[in-house]
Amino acid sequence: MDNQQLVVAVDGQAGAGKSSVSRRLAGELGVPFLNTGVFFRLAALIMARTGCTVDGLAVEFAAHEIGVDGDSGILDGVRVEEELRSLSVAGLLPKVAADPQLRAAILVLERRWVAAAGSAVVEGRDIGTVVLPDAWPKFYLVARDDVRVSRRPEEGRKLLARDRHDMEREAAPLQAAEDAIVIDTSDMGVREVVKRMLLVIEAPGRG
């Protein structure tokens, strides 16, 4: 890749190989992998540790040392992987997702790592539309509901009704962007799903 900045937002459904396939075109392009998904997953986790509630998880939220790295996550110094994965922090992700003030919160921590990195891949639900507009380029991933389901059977189709809420949500609500380029997964292996991003990455005369 020349020196030309580079930013490019994946999005897209639970299940359809956003973190699988950022992580390897990140890769690929040589640049850093941010998963903002965890920034949710950290929020979910001192919700589950305080008994909080939603309304003031905010505010706690700010009280704590915030730390992602590609798709880890450190709360306090501290890396806490099985925790963010375990299914009592899954099932808190709609509720803490739909809050604006948190939403607030984290969009300022997302565009700070993104500033910091320069040229990133960026994965999430929101990023083509809200956290990152001027992202080039933009990809929006989708699979059969049962393929998603077969990928992630530790959440099972509580998935699929996570990604119904978060289409329904007032707050930065789980769709494709206008320009981005939607790409069906089902029956693509990660490596395929990648080849086609870069063919879209170095096709000549980009931006």
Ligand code: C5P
The other form holds:
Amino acid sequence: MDNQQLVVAVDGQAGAGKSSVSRRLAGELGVPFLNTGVFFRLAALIMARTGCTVDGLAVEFAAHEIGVDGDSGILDGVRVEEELRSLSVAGLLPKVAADPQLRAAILVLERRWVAAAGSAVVEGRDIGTVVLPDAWPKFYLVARDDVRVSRRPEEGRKLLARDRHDMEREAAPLQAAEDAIVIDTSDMGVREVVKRMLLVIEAPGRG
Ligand code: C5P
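Having seen the form predicted alone, I'd like the form predicted together with the named molecule now, please.
Now the complete complex, all chains and molecules, led by this one.
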């Protein structure tokens, strides 16, 4: 790798392997990794803790100090991790992620994080389509339903409903960017997926 900035977008369904793959790819490239799902999980946690409605969530969210570190969130200076993966937080996510005002607030945080990092691997649902349309390369990970459910036994088949909400919502729905490279990870290990991504990134003729 030369020292040109590199911003890789990794979008796709829940359980398609985005986080594991993105973390490892970032490690191989020596750049930071941003899991944007943590912002949405922090918003859902704020909603659960304060009891605010979705209509009031963007304002409530803006009143907190929000940070993301790997798969952990930092809420008002306190690290939260397990709570972000709880079923009560997961249950609020479809409503939370469909709110355009909250998405606008999170978009600012995401872009600020990437601008400060310079190079990064950024994982989410709308990174290649909305948050960082100029990212290169863009990957879109998919996997068969049964495989995705088996990778998240604690959430089980509820994960499929969450995906459906992500794909069907009006605000920044989950979809592959036109220029995204689609990888089906059903029968691939993390190493293999990352290897394939590195081949794209390191191929001559780009930049
Ligand atoms: O990636 P993770 O499963 O932690 O994301 C949690 C939820 O946050 C997703 O189901 C989706 O509704 C929302 N999300 C989003 N846009 C992103 C990242 C996550 O809408 N860029």
